[in-house]
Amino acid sequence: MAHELPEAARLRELLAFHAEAGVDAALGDSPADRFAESAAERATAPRPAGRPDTGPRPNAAARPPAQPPTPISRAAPPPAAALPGLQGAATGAPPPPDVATLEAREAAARAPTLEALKAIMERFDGCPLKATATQLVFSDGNPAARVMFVGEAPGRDEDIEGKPFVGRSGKLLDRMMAAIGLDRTSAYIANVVPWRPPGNRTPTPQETAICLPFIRRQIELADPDVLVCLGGPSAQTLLGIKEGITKARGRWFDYDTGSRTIPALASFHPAYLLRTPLGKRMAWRDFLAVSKALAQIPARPGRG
């Protein structure tokens, strides 16, 4: 028989479960059983008074036939464009994934700078994750840095602050970068998917495909000397590999931006290292390889 956890430990696990599911705030100081309240309301609600007895009822056959209800004429609702704040929302739903992916590709190609790309993404409504996220999580760090780190998607802390890697994973990433002489002034950080999935779930293949043109353009405009894909989803999406991160980590790949080829390394995501501390030794080797590559690649003018 399993040993029962103390009450405090059970409460901590329950709070952790709700936090992972995206519950950010309580509606009251104490829990309320809404089902019990509804049952009590039904039990105490007054019943309608019975019909008074006024004598013999007329024969049903003698009653006049019931008339059909008069149809109610309803005016057509105004178009969405005529309502304030609903311009462009005539359909009320994002376009199909294939259409949204094409629109994302065309929109990303029009961005001449990172600032313009961010503005385009803030206006883009093709990804359904935007409707549930707090805000766009575009990037953090120095866009002119020589190394760029790309994760999978923002979590709860990132969704609140609007910056990638600011929670527990971000603090670990900061320590990993500091071990090779980097910080957020000498690195550029982003995610494949810039909007938080509800409950920190894994983005669907359709959501990832819609966001892929944006991160590709972001990498192209940042133009780093070294690209580091943190985690299996990031490496599989950007590098086109099929195997898991355990087999792919530590290996160098060529990432083609269309204008130049960037050496790219796959490594563990900091969130994985928090769950599996034994992987930190291999991640340390990966970061040493990044440091060595930066030392061997000649620095271009204007790169920090």
The other form holds:
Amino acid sequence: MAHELPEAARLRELLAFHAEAGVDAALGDSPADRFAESAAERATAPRPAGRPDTGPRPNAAARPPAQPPTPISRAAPPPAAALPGLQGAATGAPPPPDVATLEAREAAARAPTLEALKAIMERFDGCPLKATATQLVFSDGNPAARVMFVGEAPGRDEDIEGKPFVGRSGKLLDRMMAAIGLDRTSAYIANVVPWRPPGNRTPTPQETAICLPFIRRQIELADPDVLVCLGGPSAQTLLGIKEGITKARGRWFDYDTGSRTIPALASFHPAYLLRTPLGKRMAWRDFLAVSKALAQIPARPGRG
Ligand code: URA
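Let's compare: the form predicted alone is above, so bring in the form predicted together with uracil.
Then the entire complex follows, led off by the chain already shown.
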């Protein structure tokens, strides 16, 4: 027979359930039903001309109501009614992934510089991860560096600090870079997905697809001589490979930045190396290969 839990125990159970589901950060002091607010806003607000009514984005309510930043203009998506899975529009859900991916592609292409790209991404509401993340985690290190490292997605520490690889795996990455004479003044660091997935879960394929145009443009604008994909998800997403990182690591691929082709190496993710120290020997070989490649590629003026 089911027995009633006392109130405190019931709340503890509920909290534990939320934590397990990845709801581990409070956005405000008191709960707010954003869906109800969105629906009420939609019912009263006049619809702007030329923009399809796909509903406000989930994090819009978290911004100050006055003078909201100009939203990223929509890329003439198909009419709302014709889009699959648009039931969420009436409840303030983000646009369907295919529409968001199109928007991301258009927005990313418009960025002439890394600063502009960062500003565009800060205003982009098409990725649902933005609603639960604390902030955009754009990059760290030197954008003029000759080598760029790309991981999967920020974790808790990165979400708090707004910089990639600052937690435990970041400390290991720093040590690995130091072993070949690199630090954050001579390397540029980013992630495929720039918003922390709740509870550090793996980004969904849809979330990754939405973010892909941004990281591709970021690589093109940073224009490194060598790209290093840290971990399977980064290598699979950027290099288009199917095999796991154990097979792919240590191999060089051609990466088309959109402006030129550069060598790209797949290597283990530092988080994997923290769990599997035996992999460090192979990672060391990969980093030596990066160092050798950098020595062989003539340095361009102004590149750190
Ligand atoms: N793991 C990643 O892939 N990126 C980070 O920034 C931190 C951990």
